[in-house]
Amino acid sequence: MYDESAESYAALMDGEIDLPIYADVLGRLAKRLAGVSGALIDTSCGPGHMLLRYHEQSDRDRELVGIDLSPKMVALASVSLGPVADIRLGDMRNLDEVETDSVAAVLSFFAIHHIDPEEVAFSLREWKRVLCPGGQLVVAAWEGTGSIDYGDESEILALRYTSGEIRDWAQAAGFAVDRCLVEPVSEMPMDALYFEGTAEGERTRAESDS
């Protein structure tokens, strides 16, 4: 599907990128990575539109990955950030390519609907390993419950999950719950969720004791 409408989708992320909650989340994010080494990844980065809003105003020396399970969708970010990022083909469930507590941020934009319960809990723990102790995490989601409906489009397996949901799967990988925002969306007959979260560890273990 994706790959059928990553052109359209692009140009739809031209003018979503200048939402308010984007310039919030991504700004909260670079507020939070002062003092935190490492690249920041985009497990799900779609024609780019998060990686060079962040590289533009936020933080113009972090180091960036883009994965994306489409291959069109890896083209156009490829040809959008160009030197800016490293954009790979690849699944956000498995980062076997990327070591352990090495990364300091991963995004995942409306990307989990796609998964079923056990494999976003698995990819929690995915992520919570390649980040470093004091790492951020931020999943951007479809809130609610049951699936959504594509009509005619497509047949691909959507789900939304719940902010009690996603706050205890990624408690259970390791992080700390930050913030859980729900906002509605307009013209959707659904809400979004942002959530951010700290990987823990002996880091952030000695800071709590504190």
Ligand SMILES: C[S@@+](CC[C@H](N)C(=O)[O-])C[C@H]1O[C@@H](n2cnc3c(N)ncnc32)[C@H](O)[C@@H]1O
Second form
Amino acid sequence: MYDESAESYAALMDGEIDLPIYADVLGRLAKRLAGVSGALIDTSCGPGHMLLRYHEQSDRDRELVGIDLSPKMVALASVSLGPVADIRLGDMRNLDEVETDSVAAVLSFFAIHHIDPEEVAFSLREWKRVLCPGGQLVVAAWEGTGSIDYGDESEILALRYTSGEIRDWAQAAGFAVDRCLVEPVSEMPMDALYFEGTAEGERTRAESDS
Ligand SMILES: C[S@@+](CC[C@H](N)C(=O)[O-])C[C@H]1O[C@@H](n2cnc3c(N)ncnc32)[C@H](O)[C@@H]1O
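Structure of the form predicted together with the ligand (previous: the form predicted on its own):
Every chain and every other molecule in the complex is listed next, the one we just looked at coming first.
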């Protein structure tokens, strides 16, 4: 589906990325990452708007990695970000190529509705695995219960999750909950949730001293 709609989705995001919520969430992430070394991985980067905005607005020196399941999205993000980010075809549920405890931040914006509850819980554990202790997680998702109506493409898996579910699964995966905001979205029949968490665990002496 996203291969077919990648260009129109990118055009939509060209406007949406200027909404204050993105500056707010990405700006706060940059502040929380001060002193935390390592890459930021967007696990479902789409055409790359979050990575580009994060780079331009907040943190020009951070290594950026974008992953997406759609080859067309990967192609668009590669053009948009150029040398600023390493964009790869991949699956957010399985970051096998990424070392344990190696990453400063994981982003997931409006993509977990395409995986079922067990996979969300599994993915949160995988993201915790790759994050260093103190690493930051930001998840944006559609809040609520039941499925999202995709009209003609009704066979597509698209599920809403409650903020309670996300908090519970994130805590079970080893994240401390820093913030979980539920916000209405203009012209949408459902709210968005923005979850921010910190990977728990001891930082090594070398990390603490640096
Ligand atoms: C609604 S778009 C959001 C894109 C981007 N995060 C944003 O907010 O602009 C959902 C994205 O998730 C990607 N996606 C869906 N399932 C995925 C998976 N299992 N692994 C990685 N990406 C996936 C789609 O290809 C699509 O680019």
